[in-house]
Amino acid sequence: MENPVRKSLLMWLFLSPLVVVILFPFAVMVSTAVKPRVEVLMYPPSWFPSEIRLQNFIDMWQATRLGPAVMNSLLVSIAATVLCLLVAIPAAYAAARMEFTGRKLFRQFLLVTQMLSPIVLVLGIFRLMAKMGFVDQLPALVLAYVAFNLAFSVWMLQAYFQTIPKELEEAATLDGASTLQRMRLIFLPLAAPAIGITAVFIFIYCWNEFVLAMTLLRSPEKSTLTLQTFSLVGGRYQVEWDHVMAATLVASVPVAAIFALLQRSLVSGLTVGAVK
């Protein structure tokens, strides 16, 4: 019988190069964020700071106007997540429960849309928003994020909705419940885990998105977190790397915390409905 401890050690031995490659950028980010500026500019660079300078985060927050950018990202991400779910839940319910002409074609269309890169559609989205007068407006970003996440959300939700027994709704129908009552009192409470996981995926996409924000927004006061962080590097004669890395760390912590806390749920959410 194989020793489980030996097997575990061998697995970690084989995985260690991959772990080092993945963690190396994060180690550089954290190290640079807490170094004194003199050590950041040193050549050759030192790997470990002589002192941990947390004042860098306070200086960065005041010098880079990161606070308004965090609020903009938070507002846009929450608004896009809520609006996307309001549209995706009824669409996913119809795809999972109702028979209609073109139902199979509709599901295939949802998959095909996931193969398109957002960059391909950026020019068309910009022209559309310009015609609507939405350029340099946060609602334009919300609508764009909803459009890009809607197909994914419908696909994930309808896969989970199919696993909920129809008999529960049929029993409610016999008791005189309407379609809206069945959804509100029976269906949505049972589907809450899938809705929560889908909301997390949408929020993370909106929080990390950069290309659409750079295309649609112009004013510095309307910049999102990713756009404001990029402005610390792009077009600068001198880059303050301690501020850049501190801002990047602030932007990464919420997403990393969500993944760490909901790792099992996120993985199961991606595979939900795959096995019946």
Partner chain sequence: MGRASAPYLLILPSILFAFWIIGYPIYDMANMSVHAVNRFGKTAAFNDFANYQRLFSHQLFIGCLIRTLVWTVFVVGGTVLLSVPIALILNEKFFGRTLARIIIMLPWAVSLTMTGIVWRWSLNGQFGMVNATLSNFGLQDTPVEWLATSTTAFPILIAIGILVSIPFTVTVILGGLSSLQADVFEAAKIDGATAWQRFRYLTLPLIRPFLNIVLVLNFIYVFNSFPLIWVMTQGDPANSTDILVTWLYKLAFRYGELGIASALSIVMFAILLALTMVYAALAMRNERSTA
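What about the form predicted in complex with the partner chain, after the form predicted on its own?
One chain, no partners, no other molecules: that is all that follows.
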């Protein structure tokens, strides 16, 4: 048998170039975010600042109006996640549990919408929202995010729902449970982990989305977090990189932490959804 210590070292050695490249931007974020401003624009640049200025985060929070942007992102992402699940769960239940004419067609239809990215449709979506008087309104983003996450959500959920044994519900029916009781007491509790994982994926999509936010929103006070951070670097002559890096750090760390914590279940969930 192989020596496990030697094997581990070898594996990490193989992975090290990629690990360095992945961690590099995080190191840049942290290093720039805590530098005094004069050292941000100093040549040659250095990884280690003369002092660690956490005050930068407070300055940035005020100067960049990040607070309202975080609120907008939270509002939009939560609303879109809830609405998307409300629409997707019944559809996934039908696709997983019921026989009906057109079921195969429905699944193919889902596949097609899953392939479409907002960027290809962005002109048409802008015109639709303009027609409905929704431009520069956060609900416009919510609606669009729901539409673009539906296919994925239904697909993931039905793959899970199929793994929940039908017999449990049938037994409940024999015991005289109504449809609603069956749902509330048997099916939904068993499906809860799957619904949770799907919710995390939808939430992260909405939190990170850029193209639709940039197109549909106008006024700075409506900006979401990605859009607000982009506006700090887009089309400016003087970019305050210490603030920008502090902002990207604030925007990235919570999601990265959620991801790291839930990594195992997110990954196994996605594998079920992608291949089933």
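Numbering follows the first chain given and starts at 1. Values in this document were obtained by computation on a predicted structure and should not be read as measured data. C-alpha atoms forming the largest set that superposes within 1.5 Å between two forms make up the rigid core.
In a rigid-core overlay of the protein, Val120 has its C-alpha displaced by under 2 Å between the two forms.
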